[in-house]
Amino acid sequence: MALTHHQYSPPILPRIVLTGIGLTSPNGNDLATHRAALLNGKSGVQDYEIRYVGKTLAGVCDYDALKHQNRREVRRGTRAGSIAIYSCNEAVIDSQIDWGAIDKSRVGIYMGVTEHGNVETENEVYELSQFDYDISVWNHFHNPRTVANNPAGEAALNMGITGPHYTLGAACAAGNNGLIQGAQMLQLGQCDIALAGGVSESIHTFGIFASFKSQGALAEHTDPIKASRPFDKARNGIVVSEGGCIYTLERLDDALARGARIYGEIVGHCINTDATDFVLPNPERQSECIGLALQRAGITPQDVDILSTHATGTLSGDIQEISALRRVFDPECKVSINNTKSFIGHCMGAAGALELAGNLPSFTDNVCHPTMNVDELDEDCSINGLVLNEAKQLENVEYIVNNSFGMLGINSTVVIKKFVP
């Protein structure tokens, strides 16, 4: 019997909007401060020293860990957990949801991470070495500290959330992927509120610095604020940073019913895989990821107003991403292209979520923040639309595209639309 092929028509899904933002970044602990720093050229990179590696550079957060935890809770938990707790609580506060009236079993936490557990394991092994490797000194909280769901789990414990919680290991695409997962779970009806985004404690593990250094991919500069320089001819690597950014996501109807302020609407997204190399990006797969996200959003490259690049400041990675963008955006496109890592370094699992946050106010002020530290543009990174060193006033911002790519070839793109009632 011959099979009849029918054209697939996707179901009509609930619209998902962003109603709250909680963050800590190396240059600010709330959206207003973070955004002002991006417009005023304020870097969050500083001198840093870590065991075995010695003096280096990093993006360090300086938030009030005791705002939503007591000292015992901070001591018992992890840095990633503390960042998650701070960011989740701030996202709920910012959304102005009546938290006391919310059914906590209908709240989900979807948190991207690059890695988790290295900090705690390195510290415990070092502590063990100081006591002739007597395992009686091993911390009995080590297991709950190092399980992969720890950061989301710590936030759930802190906030009394009894709905689903988990982390998504997605390398440096994790922040975007947390956002995508949260949106999908809302559309599936698995929760009514999603706390979604990403966190990172990466600067507290010497291993990540040592590995990037051995690859020749760890940024060096006599002036810390000039170390992170994507697209610049003199770029020499990644500045490792910590941070967190969590969004309160809701279905549009629910947000409108309570009169919520809406930062933007998630209208398209895509995750795909290079399947070609451990670390070297594949521009063809990256361009496919961007193209599919635009297609799912129902728009063309000509509709995009701002594109936030993933570019980390490595020699090959930046070139590969620009090559991908050239495949998608022709020279006539109006898109303005920027980069946030030049200000705060690479916040790993939090990067995608933080970089999106810094661009969302453009829906209101129509200003595109720049990429800083580009003294001499690398010709191989040249593309029309790059916003370099100074902010750019735009006529209107309706669509923002956020790129995040990671090791093992994971790519993610999110498309956010300005919400107009």
Contents of the next structure:
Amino acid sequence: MALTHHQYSPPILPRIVLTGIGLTSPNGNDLATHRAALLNGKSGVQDYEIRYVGKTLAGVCDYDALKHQNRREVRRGTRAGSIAIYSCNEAVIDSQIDWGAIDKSRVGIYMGVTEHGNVETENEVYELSQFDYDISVWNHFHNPRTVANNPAGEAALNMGITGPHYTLGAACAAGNNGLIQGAQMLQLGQCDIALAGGVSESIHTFGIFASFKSQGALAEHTDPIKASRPFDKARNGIVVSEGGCIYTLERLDDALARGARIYGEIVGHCINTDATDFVLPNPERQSECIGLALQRAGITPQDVDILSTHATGTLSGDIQEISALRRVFDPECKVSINNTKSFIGHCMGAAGALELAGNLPSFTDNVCHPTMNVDELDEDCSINGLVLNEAKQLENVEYIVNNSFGMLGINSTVVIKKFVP
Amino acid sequence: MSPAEIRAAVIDILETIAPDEDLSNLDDAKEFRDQMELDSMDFLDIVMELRKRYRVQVPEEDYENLVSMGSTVSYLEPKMADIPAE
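Could you present the same protein in the form predicted together with its partner chain, rather than the form predicted alone shown above?
Below, the chain from earlier opens the complete complex, with every other chain and molecule after it.
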């Protein structure tokens, strides 16, 4: 008889908590600023121009790279590496860990990316074209810039971290997946501190814009801040954005022992696969992913207070996710449903981690930030609980569920519980 | 290019490669490494920039000539003499 997850009961694992957040998003370079922007309807999408594609739109970050790198390091490294360095350093500072005193071989990095190497390869090929394809001008830094572990590796180099570093390729589910792997490695005892989440430099590759455009899935709007509009009838595609969000994760006992501030506890998660299409999502698999994450958290759909959707503003993708949610949540559920991409566009590898971060303050203020830009709700995206255009005051937020899905049918859901000492 | 122009061109390259360094008091007689932070990757970058900007080829066996500003300018002088100043 085949072994399934239903038959295997894992041992009781250590509890994992979030004790630090470092982020850069198109509308804020720390959690407080980002959260305020989400509550005040501040977008981060702007006019943007990129080679070959020309004028388009994007979510651009303006963090201070020189806060944690010198100019030479910025020049040598990649944008994803720089975002990773900024986010990881900020996550450690935010956690108030005595960084100088800890054993760096017990720190691990688990960083999700949608893609890596496209930016650097495109730039290098363009440079080559300016020299009649004379291969002797090909940059000797091309390899360290494009190896798949680059973003996490640059952060490790910058911070002197000698424990494991992983860069996880997981399309647009990557931010959640980084978080999940960080938690698992802490549970396995592979590290004592995990820096986990995701980063994206995707706005610097023309290929991603051009490919979405060819697919009919690149957002267009005369007003940049109205371009990213999941669930709205007039939505017409994705706004590509850059960003980063890294969490400091620790085992609960360690966090309590040092008196750490705890943002929340990772109580459930699931990663599964559609196995049906390169691009088109599968609501049945998505609903299974959400359901299994809730089951592992030991809760039911009735317990969920806030669900952060993955919806990107494509015509079919948004409908498919709502269809998945309808399978999980019956109309009587109290769940409030929102979307972060409507503010900042799609931060790709960072999206999952960032979209969770912007919701975590709800554990303390009990406010659910809205989905903006929904002027006319698409009936096919209608579901009870959607929080549209204005923030909603809730009574008590105990569970936040964060969806993040990606191409090749990768789905991920994370369940975070409010931590009460 | 005159030696002074070659020197200015090398300074310009160094400013790109080592943007954190103050090059205003660079001593031409002293080795670069004794005055600024330059590693082997930076030297490869200097060679690459000379190739890209001036089409000057510096073969590996000649890298030792790039040890100081003085030796670099002397080495580049015959190679860059026919390049018009910018």
